[in-house]
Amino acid sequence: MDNAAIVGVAQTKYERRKKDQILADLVFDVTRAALDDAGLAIGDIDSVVTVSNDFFDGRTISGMAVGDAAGGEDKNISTVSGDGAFGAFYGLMRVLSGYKATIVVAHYKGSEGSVPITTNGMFDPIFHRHLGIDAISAAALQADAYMARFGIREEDVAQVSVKNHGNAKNNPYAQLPMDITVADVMKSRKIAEPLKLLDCCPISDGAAAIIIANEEIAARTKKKPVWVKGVAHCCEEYFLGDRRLSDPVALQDAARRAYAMAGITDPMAEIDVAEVLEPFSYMEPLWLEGLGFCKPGEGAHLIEKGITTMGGRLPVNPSGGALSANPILVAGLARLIEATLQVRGEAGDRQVKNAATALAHGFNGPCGQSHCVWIMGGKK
């Protein structure tokens, strides 16, 4: 495909809440904020990408309350119902459609709503939204099937909410940055059985920008291009029953194709850093199985033997994922920006030492339902 590169990256802080900034507020911050990182003007960007959600702001036509602050006026703007990861990939294929420059936008408040009953609206209105059913309970069955099929104990899976609360203390931007044990995790309150509360990702508000550009663009910007090597996005089916939950085949297919496009054939060996998309700590390890690091139900040995920590071979979300700061919506986005940082090598005290290949993830849907994989790298 034609060269395509991420040019500029900007980042709120997460929080449990931000009173004292409305949507439109986060939303120019970072659009500034990503202006500035790239050297550009809003006059070099000629389309704009927002990532919002009607259930999650509250209002019908979300996006229209923050097209003005992401600096639409006057360009071609259009919103993501969804991760902003694929977001993200809207904003690519608009770039090598002919735009020069497209800005992503995503924001979300989860402060000022209640995430058990928006995400139980993303199920069938007819067999299952009546049960209660949300975000979190489905995400227990998805545990529980990976679980037992492989035979995954709790304490395995709780090495994944030590490993990034611990490597969130790196990260500015994270919410829960903190040093915790797997007896803390086991200790802590069950929220739906096996997830107890330090399985689980806390409620956030937040919002992140990054700038799509093309070789013109990028040619003339501030900071280091980061270039998409690789990308794609798969989907499989919407009813639960109909899936095996621990068997992620959307992120197979979608890790197959963008590794096809970036000419990798041993992720294992050719990636440096991976940002994944984690609300929930047994998430990791099936990810990174269905990312083709490990055969399945071997994920959970990787954090064991010291592959995914910091200082192993593939240091696996070294900004403290989604289990330290959860902005839906917006949490698909930080992975790429953290990515982003990586292989510029400007990520700070969570820099991995000579990131030259970075993939980032993001997910749509209860347990997983569709997946957008990027592999980001430094040169054409």
Contents of the next structure:
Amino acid sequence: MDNAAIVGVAQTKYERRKKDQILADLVFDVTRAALDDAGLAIGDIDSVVTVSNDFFDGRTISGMAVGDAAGGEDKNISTVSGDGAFGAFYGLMRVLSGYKATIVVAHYKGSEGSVPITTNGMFDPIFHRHLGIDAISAAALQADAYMARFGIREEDVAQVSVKNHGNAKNNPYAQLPMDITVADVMKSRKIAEPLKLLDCCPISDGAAAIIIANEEIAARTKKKPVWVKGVAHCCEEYFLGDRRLSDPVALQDAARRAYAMAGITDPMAEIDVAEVLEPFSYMEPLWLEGLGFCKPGEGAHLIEKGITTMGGRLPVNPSGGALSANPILVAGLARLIEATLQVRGEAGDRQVKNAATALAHGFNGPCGQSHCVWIMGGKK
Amino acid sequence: MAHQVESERLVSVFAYPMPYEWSIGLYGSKFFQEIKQNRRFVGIRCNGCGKVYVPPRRVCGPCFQELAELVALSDTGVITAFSVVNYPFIDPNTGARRPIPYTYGYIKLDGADNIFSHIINETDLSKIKVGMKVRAIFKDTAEMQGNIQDIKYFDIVA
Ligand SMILES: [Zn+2]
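Moving from the form predicted on its own, what structure would you give for the form predicted in complex with its partner chain?
Below is the entire complex, every chain and molecule, led by the chain shown above.
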């Protein structure tokens, strides 16, 4: 693979309701901020990828509405749904296929539609949607399957919520920085067994952008380029019943291929920080298992032993993760931006010391139907 | 019965709408407020290319530049294209069906450089032509709700 780098990043603060701004406003703000961050002008960009979703945006062919705001005039614009990690993957493909610099912009306003209805809309309209299943109840099934299989207690996964909301205090973009305890999580309102309120992500509004560039452009950007060392994605079956929910095989496959590309043989030893997409607390240990940081069923021990906390061997979600802000279409791109900031050494109060190699993870579809894994590094 | 492959094919019906609550933003809000307060339109000028956009928005696509200079426009314009529509339109907000035929218009408001779209109050093809002057007919101020239907339609004036 030719070398390609992330050379500019930007995020809005994530909030419950950005009532004063339309989607194009959010996109315009992060597009300009990412250009400023890179020290590039819009004329340096020759390809635009927007991350939009018709049900979420409430608009057919939703990507078309933000083209002007993304600087897309006279440029090639494509739209990718998903969580932004997949839009970034497509942006990278464009650079590898000959464009010099692609801007990838993701926007999401959970406040403008009905999240239960739009996430129910992910499911099959003949066999599943009528039952009321949505992102939360599907996650509850996965949590139960995972926890029952390995004997994981609710208190074990509650620690993830405590850690990530605590980490969010160091992230000025996070929506829900909180000092909470395992007891707070345990006594928070039951949402769908075994998930309680504090095991679940909030509804969020926000936007983010990255610029992916080839070596020629990366040689003259303002900030240190952060190179794509490895990346892969993989998808599994659509029907939840066709999958083993406690066994994220698509993630295992994506991770294996991303590691091979990056030359990583021992992820725990070679990766310094990970940002994984965990809109529900149990997902963090489950995804860490899928990513090969530990054996199946041992994900919860990582936090218990302090390995994934700030100061541990592998800090996970220094940003506070999706539990602290989950703008659905932006949340994977935010993980990639956070990984980039870590490698730059620009993560502020959430900076992990000497973070030379960072992992970013996103997923799309209920219970992680498809996963995308990025390995980012400071050296070409 | 296990081997019987011929049977009636069924459908799965959904009739409940998906609700949305979209922000209108600063300039969109100003557009509707100007109609309510002064019964006229407002556009926004790009300092890069000089183009006046209506409805006003934050960004000029070709210049990729922030816009800020609001420009008061009148309530008149010129028809640049129209179509008399003969199939029913269901208002997605109310579910009400608009009587047919009705005329969809592509109207260049005086003082603006792009085209505004709305209904023209004329369905007789012998009485409407591209190039005719039109004037906006607004609802009574007390009935205005800050949306595009605060403009009832455009009347042909010449
Ligand atoms: Zn302009």
